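A single chain, nothing else alongside it, follows as structure tokens in the form predicted on its own.
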Amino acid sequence: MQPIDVVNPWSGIVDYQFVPPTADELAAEAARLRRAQLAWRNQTLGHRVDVLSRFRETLLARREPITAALAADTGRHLVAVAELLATAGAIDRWCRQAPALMAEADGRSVQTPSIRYRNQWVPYALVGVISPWNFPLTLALIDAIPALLAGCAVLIKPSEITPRFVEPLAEAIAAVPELAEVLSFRPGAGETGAQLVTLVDAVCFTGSVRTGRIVGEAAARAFIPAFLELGGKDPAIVTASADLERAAIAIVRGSVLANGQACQSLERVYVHESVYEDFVARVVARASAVTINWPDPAKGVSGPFIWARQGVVVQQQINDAIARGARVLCGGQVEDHGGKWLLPTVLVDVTHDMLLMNDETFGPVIPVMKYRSEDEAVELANFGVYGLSAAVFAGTEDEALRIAERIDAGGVSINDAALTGVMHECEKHSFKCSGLGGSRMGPSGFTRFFRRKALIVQEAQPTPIAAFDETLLAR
């Protein structure tokens, strides 16, 4: 195989390269991972916990050289030492959560007058993972971690676009054994997360809608289950009655916070008339306020774009929506400085013609319409094919509650943003286009990765084929 050049976000420049594995290296890993699964799943759920409990130690020991390949891979450090904090977090959290929710499923039997059955979870032997550029630890492992529990393999394909962080962490992985027989990274490009999907039992995907439905078909063709967390085009709602300096708080952050390259990043705002003036206001002064990393990286509240293409398609959808009439109150214009950077951009006079206000925008871009009833707010909000979450800030809970519970969409955050992304004990399901699958959050997060055998035992004597003998009608 070629080796892939990665470019450096901060810099503009090609300064790593690692080589995909062929065909027949991700088919033998795959191989690998399945023999030593058997034995990975026959051992209690005690040993799994405490080996990954062994592994949350060794990230934290080494968090220097991982969080350093992180900060490369995105041109963001604080985000990267977050990341990594977060998903030593994540075990922690899932090691204490497992050992209940599998006792609910252990020794657990319904008894009818002469039947009886019970149910056995049977981990799914080697589960794939196709995890995206944007946060690029965080969902590597946010699948994993609960799979793993369950006493599945895993075999992660990263993103081409942001690897570095695999050589480190696989040295974290190697210094617990028991786990590097069960957890593989492969880096690779589109052909090698296409190949993956034919070597495993399940797939989770993090992605855009576009490359999701490629892994859902390939998926239904291999007759396996696809968990698809894809893309979103978040909506904020402001009433007349919501706390403007609050929601322009909010809305900022969460709408610039990582440069806006998360799902969960607000992407359209909705605000009534009687407050549109005084919201985009105070909007503004917030996001004008805003810095980037450049030219000193420990300087600077937003990053870089991680993939400059993305830079490209942001700035075309800005430009579309001036040459359709739309006013640029801040921002704006994406920066080169080797890599591309966006001041966060705040757009007016904006309508649901514009690409803006329909594509995923992934970047730090707050454009504002007015509306003036709440249903009208309600349909604008549930406009196009993005369903993933929302957010609503109203002056009463039972007034935003009201509102979010017409929002179609997995999370809707109540006089805050993304709250989807710190709040992982619910369940949610992501609507329309932006997902499919059951929810990585909560108690399900877990339990998807097993499928339920019923054993059912007969304690009567069994029916003899002669009780269907149809001159028994006659009688």
Ligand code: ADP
Second form
Amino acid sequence: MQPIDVVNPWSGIVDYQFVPPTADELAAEAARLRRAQLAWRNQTLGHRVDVLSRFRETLLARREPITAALAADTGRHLVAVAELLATAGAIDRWCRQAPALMAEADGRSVQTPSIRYRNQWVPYALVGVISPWNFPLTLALIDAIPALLAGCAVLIKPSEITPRFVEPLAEAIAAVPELAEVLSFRPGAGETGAQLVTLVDAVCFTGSVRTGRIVGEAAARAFIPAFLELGGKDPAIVTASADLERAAIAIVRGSVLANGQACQSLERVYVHESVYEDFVARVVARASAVTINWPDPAKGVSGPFIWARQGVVVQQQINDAIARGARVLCGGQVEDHGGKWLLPTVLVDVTHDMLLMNDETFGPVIPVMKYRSEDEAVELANFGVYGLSAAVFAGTEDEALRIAERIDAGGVSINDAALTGVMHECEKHSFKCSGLGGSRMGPSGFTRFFRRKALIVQEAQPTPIAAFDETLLAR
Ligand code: ADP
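What would you give as the form predicted together with the named molecule, now that the form predicted on its own is on the page?
Okay, now the whole complex, with that chain kicking things off.
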């Protein structure tokens, strides 16, 4: 296979290369994992918890090389450290929760007068993970951890845009030999992802709607379930009664964190007309104070676009909005310093015929629109093809919840932004084009990796075929 060049998002220079697996190598790796899974699934859950807990320790012990590689992948340091700590936290959380969820499964049995049954939970043998570049470590392992605890083997194909973290992470995996038997990473581009879908028993995909649709179709052909976590165009509603300073703080953070390269970033803001001017002034003041981590990578809040092409897409959306009458109050111009940065950008006079209000932006852009009535706010928030998450800011919880219940999205944060990113206990589905399949969060994040098999015992005599003779009706 041809080596794949990888651009450093901060410098804009190609400084890394990797060779993706050939079709035969990937197939051989899948076969190896399948063989190892037979023993893994027969181990007790306690054993798997112990193995994953040791992996957590090695992850923390090797945090420096892993976060350094992750920082090179993404052009940001603090978020890289946060990703590693959050992943260690996720391992800890699932190791604590999985035993109770399994106990529930084991305890479920039913007795009718003569027939009783119990369920056996059978893990998928091999789960494939296809992950994106925006949170390379978190999103590679978020579904893999519960799948491993369930007794599956996992083969992960991380994004070709951000593969540097895999080498030091593979060393941490190798330090736990039982885990290395059933978990492996094979970075590659789209063709490797496409082949992976044909080799596994279930696929977990995080990425764009466009690629998600391709993966979903391929999974349907392979007759395997696809768990799709796709994009969003999250709206925020700010009512007349809201604490505007609080709303401005949360919305700027919710739009700008990780340079807006998060599916749950806020990308549309609808504000009641009576507080519109005041709110916009507060958002502009906060957005204008944000700095970028250039020229000093050790300073600044906002990193570069991880994938330079995304900077081009965001600029096109801004230019299209300006051409259609929008006004830029701050930011607005992607800066090229080798890598590409965009200062937080606030736009007003936006309309729903602009690309910016329809397509996922994945950048630090805050378009603000006025609304007059609660019904109108809900209608505006429910516009478009996405339904990932949303936020509502209101003076009372009752008012906020009343609005939140009418929004077509899988998670709504009240008086803050992107709470779905920190509350992993909440079960949530994606609405509309934002995804498909059981919730990655909450109990189903673990239980969805098992097929339920019913083991049904007849205690009485079985019914003979003679019981179905038509002449019996005449009697
Ligand atoms: P992004 O990472 O920008 O969200 P994508 O949705 O295109 O972009 O990519 C997400 C993941 O899907 C990446 O790991 C990418 O390599 C992979 N991928 C791209 N094309 C395909 C495909 N045809 N089949 C399977 N995976 C793919």
